[in-house]
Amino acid sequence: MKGRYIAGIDLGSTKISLMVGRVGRGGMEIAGLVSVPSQGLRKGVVVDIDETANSVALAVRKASSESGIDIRAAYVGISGSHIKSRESYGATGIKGKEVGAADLERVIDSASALYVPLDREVLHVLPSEFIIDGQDGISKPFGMAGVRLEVKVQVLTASQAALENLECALEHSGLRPVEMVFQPLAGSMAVLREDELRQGVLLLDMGGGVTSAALFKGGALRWAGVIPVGGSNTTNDIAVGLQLPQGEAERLKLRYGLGPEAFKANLFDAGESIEARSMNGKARQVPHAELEGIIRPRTEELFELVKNEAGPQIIRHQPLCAVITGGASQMKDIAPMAERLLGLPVRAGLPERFLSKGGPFKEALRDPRNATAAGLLLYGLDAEGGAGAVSSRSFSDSVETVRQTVAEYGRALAKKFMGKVRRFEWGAHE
């Protein structure tokens, strides 16, 4: 098969899910999608190196199969409560009438000399934005006149052990990574809108094990931060207080949920039980205010989490919603609760924001749970450089600014701007 690709893998704690796109002249298609249970991985970390080896190579041995295509590469997004979100400022005096290149270098290099402990490593480096002599809310500073240049950024870092465990996992694999990417920040190219980027947006992925949680305001990152708890342990309240399989339970909490929409649905009345497969494979009736007994109390547990570490940021930054994706989002109700708690109005995240929505993997761009691989495919057509790159991206514009004068300092400004702190050198798609 001929022309370019792009692979994303999202490994998550409880599924693997790996998406590769092919780039035309009008943006990108997908050329296939697979999800394989993720073995090895606990709350976004490896726990068992061979176990995920041998997870990602069978998403990789399906997905080249389904797509025609020998996939050497991806990017890979990643989670984890061992990432945490940073604020830094830099300053330089400007040389010449105008903002240049080495401007630029120089005042991103002194928002990145912070202090970073031996077992942190630097993930990405985000303009937040750019001040020229006291004006503030600059997102394109070059080619501007000054004297002085101020630049605020979100330095996110991770812990070094659980990347280096993660690369030997994945060289293990045979899978090569062009760059670890925070999930939200991928996610958030696929299911967040311009004017919620721009006006301010809580964007939450709900994982298996954990809940990522990434706030954007003028196009930039403000503040990121990781829970860990997700889906899997609402998924495992069911199955021990009801004493049913993980799978039945899993059905029960995405069919059911919270019950008021079920309720309208009419697939049960308040009030009535619900059939459930027993651990020996028996129906069972299960009463719904049971079920729903377990599941509120642990989903309300997640959201007032989420508000005690975001609730100073929310203050701060006052978004004007939020959007919730991922696997657990898929839950009947979830959102109404959300918006309680939160005190925002709130929306499902879908992988809408793809540049090309036909094919057969159309229904795949309406699952929450595909958002960040989608988003991974977006954020590296971006990063490449490739068609429609511009129109998909959520970052500051500013970003931009660096990206269209790369040929005149080089790769290694961009990769700071831009937090490509991580990226690997082994060449993308082969």
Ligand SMILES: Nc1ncnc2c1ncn2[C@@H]1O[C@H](COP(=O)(O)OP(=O)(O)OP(=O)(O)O)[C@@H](O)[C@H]1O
Given for the second form:
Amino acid sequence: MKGRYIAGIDLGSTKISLMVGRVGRGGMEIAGLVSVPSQGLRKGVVVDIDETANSVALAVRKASSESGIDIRAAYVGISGSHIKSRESYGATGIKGKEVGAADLERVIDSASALYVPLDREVLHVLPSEFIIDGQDGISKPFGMAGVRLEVKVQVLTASQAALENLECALEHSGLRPVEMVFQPLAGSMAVLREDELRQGVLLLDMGGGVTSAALFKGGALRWAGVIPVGGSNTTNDIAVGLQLPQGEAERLKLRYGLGPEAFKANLFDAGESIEARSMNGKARQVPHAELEGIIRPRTEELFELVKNEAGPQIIRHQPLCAVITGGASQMKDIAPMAERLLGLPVRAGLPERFLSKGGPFKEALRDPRNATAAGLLLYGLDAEGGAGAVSSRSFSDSVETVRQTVAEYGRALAKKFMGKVRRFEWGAHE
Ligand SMILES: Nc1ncnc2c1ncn2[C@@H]1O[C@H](COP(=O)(O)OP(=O)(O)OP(=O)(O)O)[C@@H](O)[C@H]1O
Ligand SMILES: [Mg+2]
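Return one more block: the form predicted in complex with this ligand, after the form predicted alone shown previously.
Complete assembly follows, chain above in first position.
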């Protein structure tokens, strides 16, 4: 098929989603979306190269045949608790002149020149704010005049071994990575609203294997972290605790979740039970209280882990809300618990920037499991210069400019300074 396409592949711990977008003058529309069970990945990290390669190859074959587009390259969403963020800072003189591209390059260069241990690699260098002659909070420094230009950046690093295993699996699969993208960074582009990005928001991508967090304020990333606990832990606990097969444990989790409705019987009659199929295939009665007694503390523990990691950043940056996305965010009645434990208003995040457009994939976009894949398309669109007005339509100038700065300077410089180039040659999709 003719046209310009962007593909994004979300390498999740439970499923691999591959989404293809067609870039048109009016915006990007989804041209294909498939999801296959993920094999070979644990907690966001490749543990079996061949199995991962096979899962990726299967997703590519399926998406190519369903969409009629020959998919050869994709933006790759990655996560895992090996990914860490840290702040860095740079400064340069601008001699009383207007800030130009060369000055920006120089100042981000200086912020990027930080020590990175040999076993780690830089994934992203994201400018969060510029400061000119002591005036902070500047997101759009181009053309401003001053003497001293400073920049704060967030540097995201990843384990070199994890990246290499992933590259190896992708190479075996035949899919060329255009760029590795931290999953919630991609997700933020599809899920978060402009005012949230500006005023402060904690994004939680609650997956099966990991919970990936990213805090944004002033239109830029301020902190990121990954907690190696996800929905699969809850399912495992149910399976072990109630001696049920995984599939049955998963079914009970999805059906009852934390819903007060589901457990209401419990308030009046502790003996109320639900039917479950046990390991030997026989039906068994499980008391509500037992199921709730597993799901509730496990989910509370997850939010407590998030709070431990993100707490100091929440105090520092004072986000106004949290947005939860990813499959495990669909747990029945999870929002009140999240609000109580995070101390922030919480809303559910769907890939809204696509939802409004309708089309054949509208239903799939109501599923928060597809937030990362959708975000990868928008990330790719931005990285490749956007599609005219499309990429800036619902984002303010300042947010857009920071993103452009990221696209034009951050990535290029990260590679220039850290040696290894993570941006791969872009191959035609046709
Ligand atoms: N309705 C639901 N209630 C509770 N949990 C759910 C529901 N639907 C899906 N999940 C859980 O969501 C998890 C999968 O989410 P998702 O597809 O976002 O993960 P992933 O991207 O494969 O993994 P990760 O991001 O951790 O690497 C599973 O643990 C599943 O049990
Ligand atoms: Mg995921």
